[in-house]
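Consider the single chain below, provided in structure tokens and representing the form predicted alone.
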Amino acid sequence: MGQETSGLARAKEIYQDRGARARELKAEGKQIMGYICLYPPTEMMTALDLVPYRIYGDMREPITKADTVFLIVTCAFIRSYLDLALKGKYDFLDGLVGAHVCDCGEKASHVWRNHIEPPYYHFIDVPHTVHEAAQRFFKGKLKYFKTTLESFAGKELSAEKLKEAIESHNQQRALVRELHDLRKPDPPLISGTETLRVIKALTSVPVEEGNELLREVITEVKERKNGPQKKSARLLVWGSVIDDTALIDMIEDAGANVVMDDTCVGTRAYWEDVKLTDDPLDGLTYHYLVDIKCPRTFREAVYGETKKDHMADLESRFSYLRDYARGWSANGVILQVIKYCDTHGYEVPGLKDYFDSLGLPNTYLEHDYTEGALAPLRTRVQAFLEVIG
């Protein structure tokens, strides 16, 4: 590829060095609040003029601090992004939101509220099934998460207010969704590499900051000469958060283009907007509960007359996977899990049945979160492109 211009360079920049502009924002006198995994209602902390900013880990970082005050046999991305915290990579940040997303990650957050003390701290306990009695629960819990954060902004958060929050973060999701688009042609005119560093550079600045970087990106990819090349293969990539460009990079140079992803550094976070409801509460707890597909949220299984139907379940639970395999004409499905995440790994036998019914190869990767465990998994990569192409 030739010279990167403009909202790439921007976007890669921000992407490898995302404390430099917290730090910079800081210095303008803003809050930086960091959130855990993509439950922490966002909007909310854009209408109080709060900076959300997402915590990640570093496979680059070796795991130190963190093994002394947490299990070692638990996922290495909570231990890297708690490691980091525990060695002052995080402290420019004036808060904390936690959430539910799954019992370690559940347990890191206590960590760092007792280890690192911040200035703000808020749990949410976010239901694991979808029904109305959950979402009641969670409007409920997004009520007291609202009021500790009007306590520590000092100001309220207004309907208004927050209605105007969700409609900039509904036009970012929109634009990501553009930014997609573009890898539907063939070759894609953005390749998987690109795409994630736009991501993460999106959940490292305030939203409206964001939303420009977005139309810079999708303005340039749309009129440059030198993208991706075609390759016989084009994959989507499910699973695991996947917050480091090694792993795509990985596969891309195998010879594959990574055409769409269901990750949560990917789809799941911009692939339905948010209701602009009359209490806009109410928007905000379907959106995250509901709308958010994630292995962490339980939905009830499809039955038969007389008996659970299996492939009927999964197509209930999976259907917008064959969307996107369709809609971006993927020939392969990548699922990797990072090692010990239990929620994913426990969906990746239904998955697999779920794709092989739609006759679309697929093959499993599971990864330590290091650098280090990519160099096995090439070959593997190499292999299942070999029975593609």
Second form
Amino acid sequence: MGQETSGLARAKEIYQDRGARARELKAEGKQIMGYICLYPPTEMMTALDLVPYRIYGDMREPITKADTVFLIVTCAFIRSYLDLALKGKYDFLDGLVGAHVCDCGEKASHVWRNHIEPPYYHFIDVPHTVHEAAQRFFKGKLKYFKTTLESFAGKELSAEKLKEAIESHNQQRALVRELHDLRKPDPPLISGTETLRVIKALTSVPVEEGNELLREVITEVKERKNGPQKKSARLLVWGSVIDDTALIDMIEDAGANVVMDDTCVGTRAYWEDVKLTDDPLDGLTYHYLVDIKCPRTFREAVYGETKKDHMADLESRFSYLRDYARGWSANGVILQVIKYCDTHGYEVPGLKDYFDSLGLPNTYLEHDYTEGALAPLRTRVQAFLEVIG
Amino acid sequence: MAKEKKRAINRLQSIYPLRALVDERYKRSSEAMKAGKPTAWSMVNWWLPEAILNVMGVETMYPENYGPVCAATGAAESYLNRSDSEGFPTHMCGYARNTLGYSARMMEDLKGEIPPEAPMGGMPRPALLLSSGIMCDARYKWFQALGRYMDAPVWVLELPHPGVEEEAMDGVHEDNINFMVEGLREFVAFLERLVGKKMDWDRLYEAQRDIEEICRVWHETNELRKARPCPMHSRDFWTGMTGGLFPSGNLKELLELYRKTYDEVKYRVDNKVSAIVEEKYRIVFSELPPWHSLGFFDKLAERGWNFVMESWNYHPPIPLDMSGIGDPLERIARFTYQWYAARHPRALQEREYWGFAYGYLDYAKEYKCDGAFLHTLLTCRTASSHLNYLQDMLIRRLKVPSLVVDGDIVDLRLFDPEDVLNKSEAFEETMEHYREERKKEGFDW
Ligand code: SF4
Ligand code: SF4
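Okay, that's the form predicted alone, but what's the structure of the form predicted in complex with the partner chain?
Full assembly next; the chain just shown is listed first.
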């Protein structure tokens, strides 16, 4: 994979074969550090010249090996990435950073450690609550992560280096937000599918390379004349991880523009900057534990409240989704959950209550992370689009 | 009397009063709740809140335990349907869906009154939803989702989840304890605000000591099961486990009953009394049993299957020395953390990095098991995700084969006793084969 292409074409190229770029980087002498979900701070890897490389599954590849080590009734995204690892498709990684993201995510990390035996491995415990004691605890965990990462990299992670890395990653966050702004016009200047390809590409290359890619994409998208067509449905998509364009493609194909998302290969990791604190670990702690709004973290309107009000609770947990819907003029919401994803599954009725209270039509889709499972959902999506009108 | 003697499983006589006490407790606290006593619904929280709630006079119900009651009496079906129609995905924990459906029925149809069809007197509406950050995600997401029906606050009790290697790093253990202690301190302060009463710290200390002693005696009782023949069958463990897992009410009375059980098991060891007629196979069991088909174990006992150990996660912590620790919250934290992480150092030595699965390896070795009976609970991923891994680990490391059997926590039809019995017969040959294999490899059983 040379570097001849640029912008959207390049994003597509990396998206289609992200391992190829990783192998190239490795051949150039870089070390590639795999990590699961959003919780291992990528800034710490960047600061030590390691390339953070997010682990994904492949919904187009049948799971054959993972079933011998992980039960079939668990999130197929997890089983899929374990399957790829067991088949040697992640053999270029120099290590893996696992985390207690969700229960099955944690367990899959341990299975990876046992069966793949990567040269470097570290498991980060992430609390479920966000109050001060939990933040102190999580900061402690980042310190331990720093220790093992330094010894693997054979150098010290200085505060200066970490701050520089935070700045680069913040730049990426700002660029991603800018990219999302291009989805505000009607028609949006960039489709949901294209956006997903770009974000997935970002999680496969060094941060500066990603920033360069983003700049190219933003310029190209602003200038091009052949962007998405105007469609009456402008959708916000919420839910479990979407690391393949098939679902978004299907929705856009059915007659909608997906203009905004709240998923973890979308806005979730990019919406807030990491604050530049004296001790950079403080900023990272706050960002990863408090800023990132994944349902795996427990939040409430007021810490330790002795009475609960359902609507106030929903408002405190989901008002950012209202802002997304308004800011991006979404007129419908798709809630999608991978079967057996508990963290997202429990949110569904509450979220429906919330969007109903805003008068936003919404529908729930469940799938098992296979391409084939998406076909029957198409009819549901079409019916939903008719409701939106 | 003659009939009793013929039973394939030789049940412990001391276990029945223990069970009776727990049932009576349940009735008493359910009445106290209905009479207006502050009530918590709690997830299984492995001793984190029990002493605290006990001393603060808060009665506790465990919806995770109410699930099997509803399943066994048939009430679950309508609650599950209700949960589905409320829009909760059907792939989630059956116990959670049962409670969500139950709550929708109680709060929306009946304005807070207990549904008349609810088994065992039902669960009165709570003043507190005490959820848990321990292991499974349902344990806090489910209670958060109950906010749709109830205005009760949700409190999450956290337990760190260290990796096997990370737990061995300098400082991690103490950091984890400190985090738990801080969490417990905040929980006590919250509870004081909620019920308008101050904590009596001396009583808390004493209650915690009682719980530790109950668990120690229960642990020692289970240690005795290493004897050949094994004197106590898993059925007795399951009958007796609730009292130790959710110690409540008069703790000293409870302790006395556990001591009696210890004495009975000890007597059996000294006199070589077996838990089944003739022990041919020693089996370790993983996860919760099919509650509605417990008679199935008698059929296996007739074939010589003795269930000598079961899921570590329903067992008390391995005792640890806490002399000199005067702060009851620190005692609670260390105690629960010990339950979770005590086997990590050994797992690390053996280069096994999945702590949850490792416990069974220890058991299979220590209790000299011929086979493992792994009961998959389809909608409880926490209790099931490790089973394939465990099967692989047991055969790879110890040449102990596993029989994997489908089941569920609420869909009782998934467990088919006849089919499993047929498979068990065939599995005996497998166990015989691996017994030889182990001999060849120099194992001592
Ligand atoms: S999709 Fe859900 S179950 Fe799967 S890794 Fe993400 S949070 Fe965990
Ligand atoms: S999934 Fe299993 S462990 Fe979790 S709440 Fe349900 S029954 Fe309990």
